[in-house]
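A single chain comes next, written as structure tokens; it is the form predicted alone.
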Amino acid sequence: MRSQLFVPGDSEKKLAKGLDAGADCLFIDLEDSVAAANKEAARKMAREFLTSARKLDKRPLLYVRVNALDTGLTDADLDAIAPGRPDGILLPKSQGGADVQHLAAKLAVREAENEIPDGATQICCVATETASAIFGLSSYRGSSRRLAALTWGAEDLSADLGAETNRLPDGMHAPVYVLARNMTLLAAVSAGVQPIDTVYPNFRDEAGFRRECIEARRDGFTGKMAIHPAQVPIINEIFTPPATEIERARKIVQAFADNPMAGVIGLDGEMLDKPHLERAKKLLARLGTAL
């Protein structure tokens, strides 16, 4: 999935306008964009949201926000929309590997108490968003077989910390954050699971954006989370592989299977080895491609 965007659980109109706006995933959200006086009413709208959704015939995965696992919100949030059967659920301010499996005993629960699919909620964490969890990151390897992402998260990492401000003057991430992010990016791919980078806050900054979104496609993320449907598109355009890049490696995959006994070889006046290979096999595993 390239392309998640939030919408806040409580709001029919922005649920609604979120299946509309292109994203490959929405993120419904029971977490910080509803106030705790409307928590209840947004479990309520979501699971709503969430059986109607699956009813159609091409729509976006569904993952929820719940709340964080120490707020004591978690499990009225999952016996509220395990009826409406997300594809997974997002969960913030994850601490490391033993979160995720706690949230997969819950949701193995709810699986059995609603007849889905044993191990069909996928798990996506926030894995960065307080000081303490960067030291949690090399847990999320074989954690679970639930967990499908990790991203990574400055705003509360920055409240946490105590800072000022998580961007320079220039718009671009302070080193501390961009720490976060480089070992989120080194955590999920160690994790065999996708790396998704955070959002930009500022939606309407359309060339900040476009440049962040370059910078972490050409670092190895697969996909970002927007805040706002205009970015979904910008998004989509730069997390999908140009044709030309889609060819190349079908050439090199297809190159080195009919020469199965070699390390390295020719292809347009090139030299390629195993290193070559395997990220052509990644761009093309991002596309479904059958290899």
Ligand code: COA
Given for the second form:
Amino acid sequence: MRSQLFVPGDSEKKLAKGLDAGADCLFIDLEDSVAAANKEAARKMAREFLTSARKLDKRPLLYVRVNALDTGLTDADLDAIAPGRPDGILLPKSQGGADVQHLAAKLAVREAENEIPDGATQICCVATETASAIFGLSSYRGSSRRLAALTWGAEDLSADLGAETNRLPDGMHAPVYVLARNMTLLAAVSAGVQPIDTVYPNFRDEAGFRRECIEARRDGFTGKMAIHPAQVPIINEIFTPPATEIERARKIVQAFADNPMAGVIGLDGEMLDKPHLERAKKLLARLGTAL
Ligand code: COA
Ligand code: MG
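Now that you have shown the form predicted alone, what about the form predicted together with the named molecule?
Every chain and every other molecule in the complex is listed next, the one we just looked at coming first.
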């Protein structure tokens, strides 16, 4: 999935608008964008939205961002939304693989209660929202078959650090957040799950947003979260591999298939060996799935 659009779970208008935004996935939010007094209303609205949106022929993936495991709110969130059969759960403030397993156990119970196939609900974690979470990044590998993606966040991490800001005057992230970003990328690839880049809060700054999408794709992220519908088409454009790149990947795989004894080959004047083949196969594996 290239684009994941956050939609506050207590806004009927934005939920409806989110469906038409062209996002590959909606992150229906019960956490930070919903005030404490609105949590119960948001749970109900989210369940009703899930139930009706699931009936559509063409729809985005539907994930729900629940409240963090240490808030005491997660069970009520899951109880309320489980009948709506979300495709996945976005877990904020995740500390590592043990949190994934904890959530997976909670999901297994709700799946059994709601006649949902065991293991059907996927998990994506926001993996860098506290300083201690950074040290849990290596524990995602092998934690659960439900784990589908890792993403990162600078806003809550800067609050935990007591930092003045997480962006430099030119709009780039300050070094400690770049570290968190890069560690998330490494952790996701190491765990064999999708690396998703964080949000760009300044939603009127299209140039800055494009730059951040291009840098994320360059480094290996395969999607980015959005907070505003206007960001979605830009993400989809930038994270869709161009036809020329797909064609080139097919040629590389074919060239190695035609020369099974060769470790290295020349193609169009370029030396190709195993890492090139792996990269080409990885790109083709994304096609036809969720990109
Ligand atoms: N999902 C769906 N629709 C959205 C949306 C979103 N995330 N953000 C804005 N819209 C809608 C607005 O309701 C508005 O609809 P309208 O034209 O029918 O009135 C339209 O898109 C244009 O919105 P705009 O006026 O540009 O922005 P805004 O001031 O209404 O909203 C935010 C700005 C930041 C409050 C809003 O984008 C938002 O709620 N984003 C998600 C926040 C979130 O979930 N954060 C948690 C993760 S970090
Ligand atoms: Mg947050």
